[in-house]
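Given as structure tokens, the chain that follows is alone and in the form predicted on its own.
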Amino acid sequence: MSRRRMDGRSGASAGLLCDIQTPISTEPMESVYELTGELGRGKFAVVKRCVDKATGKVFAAKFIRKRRRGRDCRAEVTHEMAVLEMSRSNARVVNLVAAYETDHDIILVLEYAAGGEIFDHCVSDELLPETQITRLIRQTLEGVHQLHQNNLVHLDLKPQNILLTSLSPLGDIKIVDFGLARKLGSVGELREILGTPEYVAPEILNYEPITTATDLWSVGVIAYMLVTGESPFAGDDKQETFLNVSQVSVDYSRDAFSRVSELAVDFIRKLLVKAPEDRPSAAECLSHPWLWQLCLSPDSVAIIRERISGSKWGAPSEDPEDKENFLESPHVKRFRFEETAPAEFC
């Protein structure tokens, strides 16, 4: 849950939403709920797990704060809330239930993901099978084209804020954490130094303008790590990631992809190209044979390969030759995080 903004320029107020419908009440919040514990902590917010006393449903009531540094931060909370309440149709992003405020916080009560953080799987010794992870990436693709299709960008996409509505069965994702989200097409071009290090995208770094491919790049990040256990940009230091994701230093070796399908490896290093307009969209990723080939009989596959030929995906490259150039190819070395029946998911 925890969010790192990174110093820089920033037009704090470009593409902030302003009006919501959700009321936020002034009524002590345990008149209607039991807190029942801590779910996670970030710098300016906490997430706790509570109870509705009435109907013993279970939700999560993250608590911000208003004021952040001496500064007033209400406004970037309703954004928040305003940003929920347009995905509300939205089935892959979390429901906003309930607002409420105290003299320090503004509480938004939000579902329940019972499942944790696909953070989780990323760094276990038993990584998840293709078949979960392809099933996981095609839910985060329709969550994010749709918010794409309202002009929406996350920006902050990473493991820690796709949850899981269970753990086992696994169940389906929900994206959460909208504090950075923006509203594109409001105000201009956005431009904004934010997100969180090792998964920002390079057009983040270099200030220039923010587009929904930048959404895009993370979601490669995020496959990266769920398929290899490792993250494909974190170096030593944050001066040391940041280098590695402006070179877009990937390490695409057999010995980190040596359990990994070819196409896995195909949709990843189309989405971890350094020009946004090379990267593409959230419809056309979900048209990728990685994410169907353990659905559909090899014929199936072989015609999606057919259909996107010509498109932005091209083919995954056949002559042997260039896979061998392509795997072999050297890169900065990996490093790994230290934070904290197969047909039936398809």
Ligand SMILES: Nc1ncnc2c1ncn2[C@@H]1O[C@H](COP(=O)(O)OP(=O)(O)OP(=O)(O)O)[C@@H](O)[C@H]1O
Contents of the next structure:
Amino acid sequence: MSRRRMDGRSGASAGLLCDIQTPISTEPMESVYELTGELGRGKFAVVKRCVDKATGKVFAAKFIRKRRRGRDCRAEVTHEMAVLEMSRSNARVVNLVAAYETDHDIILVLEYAAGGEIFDHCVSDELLPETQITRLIRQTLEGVHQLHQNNLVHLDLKPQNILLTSLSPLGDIKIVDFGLARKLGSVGELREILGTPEYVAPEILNYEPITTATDLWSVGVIAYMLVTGESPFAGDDKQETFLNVSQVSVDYSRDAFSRVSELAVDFIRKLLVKAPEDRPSAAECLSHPWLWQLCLSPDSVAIIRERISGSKWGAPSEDPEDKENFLESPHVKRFRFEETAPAEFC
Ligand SMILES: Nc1ncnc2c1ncn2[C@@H]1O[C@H](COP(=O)(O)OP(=O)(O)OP(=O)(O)O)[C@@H](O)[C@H]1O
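Previous: the form predicted on its own; requested now: the form predicted together with this ligand:
In what comes next, the whole complex appears, and the chain from above leads the way.
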């Protein structure tokens, strides 16, 4: 699966946040941390494991190049820091701890996610059991829901950017890489060409307005990949991939779907729809029975299913009260988006 990314247009810097609280130190970071190996790399960044010499605590240091293609990109890095700071209370987002600056890089010291990328579980011979997949998707939606409440959109959600706090036992998710994230409403309408071809939503390809629904498309892609081990839109080349995305050409007949409940297909189908306004919000997704059926009693699931037949999950509901009421269902209300569902349920 490719890791190519489309570049931002000339207006890529539109809507960048610039207010940061974290001081950027020009002291050498090595006076505080010992670097102990590489964790990953992207196009303009290398992420290294580092240990706080005083406490022995492990962190991830993201070395982000300040100049890219001859252009000063300091503002993009400051923006990424500002988004991380705005998400400090979001338990599903990796925490920013400190920042350093060298001649070439700005280094973000981040909370360490020791369990690696969920991408590894999409390409592994042994796919995750459905209970784990639904738990990870629930947590991803909780994180996305909180971002959206702050009018932030991630715009680069993919299995490589959803990390795990531990591998064995499988930990909780942490969302990383806010380089493409944007604050909605900070500039007029947001239309940009960015993201990674396999994971971009049709509205991005069509240069149509970007909304929170764009991230929900990506959640659909991530769920598909965790369930099937395949990338739903990946073609042999970029053109074919774009065509698959714009035609929403998805194969739901894969054998892999036979290992999960029919509700998994229902969930993914509702997200991978072309019109952003027809996709459910993160909050609505969190009410889908697929995410709870393995935690709740069959009776509770039946009630949720029944309610869903008259809600957005059935046919898009025009009545806002309908949505409110649905979310107030005793079974759904029990797990507020801000908190993790009780361990005994999951
Ligand atoms: N906090 C972290 N803990 C552990 N590993 C991390 C952490 N942050 C990033 N990584 C690893 O480094 C990789 C690259 O990080 P990140 O996506 O933030 O870099 P990037 O240059 O912005 O990437 P891209 O070019 O794909 O957008 C991640 O996919 C992950 O494997």
